[in-house]
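In the block that follows, a single chain appears as structure tokens, in the form predicted alone.
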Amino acid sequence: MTGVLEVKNLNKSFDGIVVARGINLSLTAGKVLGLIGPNGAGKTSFFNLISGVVKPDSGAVTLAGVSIDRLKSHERVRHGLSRTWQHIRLFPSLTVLDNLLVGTHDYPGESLLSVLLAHARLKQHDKIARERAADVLGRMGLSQVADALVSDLPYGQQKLIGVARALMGDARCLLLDEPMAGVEGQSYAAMQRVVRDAADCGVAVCVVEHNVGFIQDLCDEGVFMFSGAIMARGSVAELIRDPQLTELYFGH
């Protein structure tokens, strides 16, 4: 097992409101870590700090042994950090396939010169990207909707497509922010399978989720956050049996 993402003493506050308080966390290749806690605990803020959406007040983040503190969000993606969002951020007027192709991060770019001088390279890149998209959609059971408009699909499938796009970039580390919100039935089982498959392929996965059953079924380990700080780490079963943590989560 190899350490992929290392977070050391991460701190952030907004006008005196602390959203990250001395966070130290390691994500391991091939493992799924569940991040649980009540609303306002700082879970999404933690993802925003790691992915470069928000700049921390202090602390350090390394990915595969390389500091990514000074990198912008898109540069962190190129280094192997990928994430999804609480609210679906897809292009509703594009097809499912085109939404996945947007997720490729090493596209050589388009210009008159590239079209004239590197047409074969662009064509080869497009071929590889489409093959990868077809593979990802096949593993998620979405091949039959590849040419459908995203706006025509049910919410659960749209959530799956968001994860599929995040998997398009050969991620070393995958951050999933409430992937199960609004997901049920076949999409629920597919989400479990896809996340587990990503970990089995060596990706370090961290999942923020309020569906404790999903977290317990899927995750190798859990972390409990409250008021911007990590309160405990252990098996999910241990965390949800802890009366102090249960009271913090659900209240009296």
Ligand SMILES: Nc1ncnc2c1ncn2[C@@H]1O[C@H](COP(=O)(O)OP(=O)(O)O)[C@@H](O)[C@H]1O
Second form
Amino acid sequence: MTGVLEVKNLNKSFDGIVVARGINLSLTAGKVLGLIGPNGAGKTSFFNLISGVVKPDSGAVTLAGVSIDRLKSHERVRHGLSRTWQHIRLFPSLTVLDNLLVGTHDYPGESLLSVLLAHARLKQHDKIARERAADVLGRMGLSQVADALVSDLPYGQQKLIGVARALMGDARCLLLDEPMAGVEGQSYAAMQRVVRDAADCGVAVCVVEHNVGFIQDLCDEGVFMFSGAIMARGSVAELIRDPQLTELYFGH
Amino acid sequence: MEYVYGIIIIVGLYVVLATSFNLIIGYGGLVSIAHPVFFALGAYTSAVLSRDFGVPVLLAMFAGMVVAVVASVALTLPTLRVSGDYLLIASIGFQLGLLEVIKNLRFTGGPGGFTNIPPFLIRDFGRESYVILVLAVTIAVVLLVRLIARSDYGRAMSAMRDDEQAFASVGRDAMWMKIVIFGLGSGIAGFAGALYAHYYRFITPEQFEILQSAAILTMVVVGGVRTTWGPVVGALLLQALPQALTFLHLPPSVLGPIQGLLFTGLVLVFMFVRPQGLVPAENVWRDRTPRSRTGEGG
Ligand SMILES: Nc1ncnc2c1ncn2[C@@H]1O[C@H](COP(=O)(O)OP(=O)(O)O)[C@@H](O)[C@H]1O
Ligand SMILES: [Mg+2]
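What does the same protein look like in the form predicted together with the named molecule, given that the last one was the form predicted alone?
So here's everything in the complex, that chain up top.
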């Protein structure tokens, strides 16, 4: 069985700093993979390379069997790749709900013609999208802030909204960059549940996270990245126990 | 009466220009100074086609709009591909360059201008009919931009201005959106140009100089950027006030400087006293959603 996302021999360096060293990785539908590694290992860069934010020096990425190497960022998203950002990057001038609505998969409001001509379709889409957004927000415990401006909310809640927004696109593959950083304990269970639900619906998930407990509870498997290379793949418990990896993780 | 009609038409056309420029620079966040040249392209296209090629005026006017849209894509497509920052620089070159071309072509009448442009409506229906046409277009444009700003498209524009990369990460195409916004704004300016040409029936390159761009920008900023009524108020103030001054029958030697002072003074006053413009900025997406659902807004 081939993965939803297949990464083949991905390489990238920035002026001598190697951030991706021949990475081969496969993400499977319905599974959550933890991506572990110290700061500067190249985890965020890996997401940037896959999502088309950064161009690789070489390598190939396929999504659901189709090469996405030549696709622009937004085209990859439409093809089913969804990501969050380590530094959140919401739309600060919009409310929580509007952030999510812009993030829907098929957004007719993006086309001027459909706005000017096709009011019926817009209304129908709007109704479905609002229901979906209400559902996602409800599951994350964010219903009461739906109408708040995101820039007025605390960092932890913004982080959750970033994940909620990514869930609005019909993703086959979901990349989460440190979703728990800055999030308070009470959202722990909500975040676990939401990500697990996505996987149970057949989404291939990859999570970068320093919160080892979170990774251990959530992930089916883990990979360890160091200096742009994947050093090991296995159960999260195994990776954590490995003394060599622990030393790499915490430095000397 | 003809004088008053002239004022109504010129103010109306400046409302159209300021409103369409507000769409580009305010809602679209696209910093450009090349608005007058699209005004010119519409004017010249319609004038040349109708006078020298026998194209019916109404058709020629729409052709003027189309040419302005096509030219705008020729500006935005290559520059936005590189980076948004190039747009401003490229727009300066575009504005100066294209106007220079118009000045040096034979079929545009060169620097002397293009005369004998066929009139429209006025011969059959009187001057009033043209005034009504311009007013109708003005109202339509103001309402169109308002509709867009408050629609889902407006929400997407807001998101795009906030963070382009995040916008792409939810599957939205920022570049295409910018090309469309710029194209629509420029097309509207082109149509305004055509309306201008067939009323005054004489156009020269000087009427579309880069300085016009400062005037239009001032209208938007003084009135209130990213608002429906800001550009309307701005255009009224900066076009109608200097015109009204002429009623005072001052000698031209005094009138000119007074108009200049008024213009500069207004800009200075607004920069210091009311940088947000006359009409308070409405963040549609901040105000609308909560109020419409909870009904708590005052
Ligand atoms: N656009 C860039 N230009 C130059 N260097 C970069 C860029 N992006 C990341 N890097 C460098 O690549 C390395 C890996 O960064 P990153 O992928 O953010 O690591 P991680 O997410 O694992 O902490 C860091 O040394 C960082 O400074
Ligand atoms: Mg990182």
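Everything numeric in this text was worked out from a predicted model, so none of it was measured. Positions refer to the first chain, counted from 1. Each form is matched to the other, and the largest set of C-alpha atoms that superpose within 1.5 Å is called the rigid core.
- S151: CA moves 2 Å or more between these two forms after rigid-core fitting.
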